[in-house]
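Below sits a lone chain in structure tokens, taken as the form predicted on its own.
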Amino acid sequence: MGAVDDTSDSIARNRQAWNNTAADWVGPGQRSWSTDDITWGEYANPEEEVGALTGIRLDGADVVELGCGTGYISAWLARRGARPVGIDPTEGQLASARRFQAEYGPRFPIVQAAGEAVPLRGGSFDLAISEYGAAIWADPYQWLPEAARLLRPGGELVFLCNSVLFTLCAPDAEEPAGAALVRPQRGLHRVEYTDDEGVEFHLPHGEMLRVLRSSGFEVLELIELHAPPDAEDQQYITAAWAQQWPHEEIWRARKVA
């Protein structure tokens, strides 16, 4: 499968969709900003157990967060000595990020832009990171090469997205994922749900590997996440499902020098 330009309307639609729901993320943003603990995904899997950042030097590192939303990932990294820049296309989300900077600190630069086209100089960062954000709301055929452009040689990319299995089992309506496949894996790329105004992007593992490598990355690790034993059901996934099958995955790659 070659590069596909499927963002003719997705950037504008996602920006509008996230502006429409920005108020819903104020509470979660406050909770995340008010803690120093780094966690991942729907079930807040702790970094100490996940290890997605193991071996990455954060103190003094230049970091770009692609699709930062309310900016809590950047805040966590800044408190560990990193110099983050938050990137997001949504005015409402960035307004919340600025509010939380004033309330909790620290402050760091925030730029309104889509992950597919970041108005920053190439070769400026040691780490590019995305928890959901660009990882599912930007076209991987565009945002992954853009992440590579932004990184210095040897810089790392860490991003969390829905697992391929979850995407294949998630129905179009507002219902949790079940045990049956509801969409084909072949040709998986642009995904639209009937109850969501936005546009998501997901790739099968083989195609994700190909795009990462063609963008100039060496793939280091794929971490699959499950719900912890005491987890509760979420809007689109039950704890029982996520305890049996990975609901999220974290990719880690390094830009080839």
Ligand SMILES: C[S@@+](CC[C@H](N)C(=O)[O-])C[C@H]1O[C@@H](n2cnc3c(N)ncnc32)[C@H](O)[C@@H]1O
Contents of the next structure:
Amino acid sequence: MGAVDDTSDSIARNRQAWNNTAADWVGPGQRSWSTDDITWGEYANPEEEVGALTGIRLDGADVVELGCGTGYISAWLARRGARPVGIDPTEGQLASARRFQAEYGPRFPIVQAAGEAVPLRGGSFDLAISEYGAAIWADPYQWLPEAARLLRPGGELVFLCNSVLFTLCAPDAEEPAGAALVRPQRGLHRVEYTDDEGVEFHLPHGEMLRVLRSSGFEVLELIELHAPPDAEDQQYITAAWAQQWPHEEIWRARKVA
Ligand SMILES: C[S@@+](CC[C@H](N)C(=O)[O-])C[C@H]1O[C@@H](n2cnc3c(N)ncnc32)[C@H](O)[C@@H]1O
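For the form predicted in complex with this ligand instead of the form predicted on its own, what are the coordinates?
Then the entire complex follows, led off by the chain already shown.
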């Protein structure tokens, strides 16, 4: 098991890093808030194709978004009848979320907290969700048990993160992932890129399965995402790479009753 005290500095560092870059996420946040379509990840893969939420009742569902950032995922779910609460440790991101709530609606509660320790009553939610929030910026040895605590028995967890393969191929520089492995999978947990002041967390699949199960989840699905045919290169990923290999993955798990 990885070092569970890894958050001794990562929570503060990630909050600082996200406060420093919050302004860069206003534009993307605005684009997402101004549409109703649920999409996933860098290439906005449509939910109708991805199916990460298939069969989950959203109308009337209590939802907690762990690392909500500008809050568009919660907004999309609220527009489908869900009652979301957005959790994020970064003031700058939450300020954008509040601004978009006022601009586009709807409003929903927002709580400033890290995914590792959420100041909300356990057993209160039907769905815990994270798209690049706690899913990569919080320590999985802490946020996954915390997500399980927050859920009602039978509640579901859905989260999107970089794929393990992407993380293994992502160079430690401002370059896109190449076709070579540049870091070991063994012991993969805390990942720090020199061009980013934040700290990311990624686990190999076997360890992720183990942590999910030991946190009280049964694993339902692992959905691997690829870039669509008309995709364009992004800062850290080329379309060609993501058309051949999964650049992102979505885990779906259910809290055991
Ligand atoms: C790329 S955003 C993802 C949120 C949303 N999907 C978006 O794109 O606006 C990453 C978010 O993770 C948040 N974050 C950083 N550290 C975190 C932690 N320990 N727990 C939960 N979220 C964290 C950041 O503040 C940031 O808002």
